[in-house]
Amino acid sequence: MSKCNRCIIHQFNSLKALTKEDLCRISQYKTSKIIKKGEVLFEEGKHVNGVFCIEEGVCKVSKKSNNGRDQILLLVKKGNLLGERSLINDEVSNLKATALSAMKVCFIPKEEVVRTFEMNPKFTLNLLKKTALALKNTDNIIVDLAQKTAKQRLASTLIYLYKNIDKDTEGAIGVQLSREDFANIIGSATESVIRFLSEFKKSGIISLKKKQVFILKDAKLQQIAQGF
């Protein structure tokens, strides 16, 4: 098993805040796995008791409505720590965690954790600040999703995926999101996304092959994202 302080990813999210020490100590507790496609992470109204630092992949970090239905509220790539703002409330979890690729993750249990918390209080700050920026960024949804047509809510969709998403071996997004997948982050019907997605290949804006999304003109889509 890698130590931590050897590890590259540490330097992108918030354990970037701890010291050496900190690093060995929790190599010693934390557990690397491989999460396959589909596989679910946490659930939502369960405890997750630890944070996930993320080595490889992406998950999508959803919650089910009234209705039963999931709204994909972010996804988390390479790099990010998954599952700490249970631990700031100690409470269940809000959000559920579903790998979209093959993933490799390294769990840090709840009380190494907690005891950092209290030993280092640049990681607790950096930890903070990570949430805070999480709830700004709940609010860039909400406001989103009141103002924004479905049709401008895709095109942001897809921005975000090519500027923020490594792209695989032949060049498209990186992620294959699924057309009820990408419903469920802007909050519209599988039909409607399937059209939309329709209008942008016949405007030569993307190109598709089969679940594959290659992003031809990203500035005609920050157009319409923007209600040019």
Contents of the next structure:
Number of protein chains: 2
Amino acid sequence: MSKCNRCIIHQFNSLKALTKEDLCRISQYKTSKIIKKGEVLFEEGKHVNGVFCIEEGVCKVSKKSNNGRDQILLLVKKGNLLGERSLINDEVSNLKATALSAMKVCFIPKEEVVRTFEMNPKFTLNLLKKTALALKNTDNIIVDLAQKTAKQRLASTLIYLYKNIDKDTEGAIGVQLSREDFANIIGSATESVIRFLSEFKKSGIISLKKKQVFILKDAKLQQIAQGF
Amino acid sequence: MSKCNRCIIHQFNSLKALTKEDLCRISQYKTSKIIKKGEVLFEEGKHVNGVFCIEEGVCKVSKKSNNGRDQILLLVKKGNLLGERSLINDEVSNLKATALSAMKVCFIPKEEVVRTFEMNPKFTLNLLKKTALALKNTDNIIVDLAQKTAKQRLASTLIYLYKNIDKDTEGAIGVQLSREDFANIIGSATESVIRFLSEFKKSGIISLKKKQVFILKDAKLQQIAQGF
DNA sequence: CGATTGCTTGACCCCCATCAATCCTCGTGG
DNA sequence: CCACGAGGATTGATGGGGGTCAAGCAATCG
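Now that you have shown the form predicted on its own, what about the form predicted in complex with another copy of the chain?
And the full complex, kicking off with our chain again.
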């Protein structure tokens, strides 16, 4: 069993507020998991019972709307925590998490996290800061959804991926999102995504090889996202 | 100068986690303000420098999109805190708050709030819980914006107001929202709001007197919001 | 009591959802 | 190794929701 204090990942998220003692204690109870692409980490309406610390890979976090479609709310990648929100209020999750790539995660059971809340106020404060930042992000998403066209939102999304997700070995965006995934991020039909992507391609803004997306002109995308 | 521990309001928000000592200390530094309808409590891009505790009234919290329109993200009413989010990360506010009615608020300067963070972990944890709940709310808003029609969203909004905002003396919704405000909540044109409202009125679901909205059949609204 | 602001209604049309048909891709099993 | 089937990608046709513009009306305010 590897020790958390030896693991570099905890430096990138709220766990960095933990003391060496905290980390050692948690190491005893954590479990490592390998998760295949497409596998579900947790379901909407179910208890998560802990927190995932992502060592490798990316997952989508979504919520089903009552018309049956999934809406993707955010992507969570290497270095981040996952599942802490529902743990904070000790509720069932309102979200579902699905792996978009092969993942390596550590699972820390709820009891240990709660104990850390109680023993280490810095951890709580750090989590509060992260949560407040998340809220700021969703503010922007709401404004975009309410005020921008589908094409603008797709452009925004591509820029986000370009800036926040590591490229793969060939320089393409390092997550394999299906057309439907894109549609479920921007809140449109998959056909619209396809049409916009081919339009971008025609303009030389992106290129597509084997469904992988290469961003060629991010400045142009930025303009489209702003509404030009 | 009235004392915070004598004030019932603090029981309704995260301040309830404060000790009597905390409250007494804060009382010394807080200032009471009367705010008129339409007045701005804080601006986007400016420092808030503290937290508002709302004793009376309702305000809208909005963010300007780069097409120039305001998007209303939430309404904050009597009993709640306001402005805590930007304080948590010690940043300028990403949001603007505007009074929708006459308001009575107490302003607690930043230094005192931060001191309370440091001295009282329960306060931090409580704020974390509230923030996580807010995030859950925005999740739902995002799904609605992405997947529902404007008419459905207006119905949702009316139900929200019906359930969460006290009625006025005549039984109408107790906040005076302009047609434009409605549009800026649901992310549509004001003309659309007007058309939907008159449609609802024709169906006997609501009635309109002097621009005040009376909800007559909330079950029917619920159905519309779900998509029937 | 003008004048500014918000409300209302109508006309027009564009964006995009929906439906349908075809093509592509890839995993599976014979 | 290839045939096959299933799910995703693509393209076209069509219609409607709702954005935009314009003009008239009501209300509020200095």
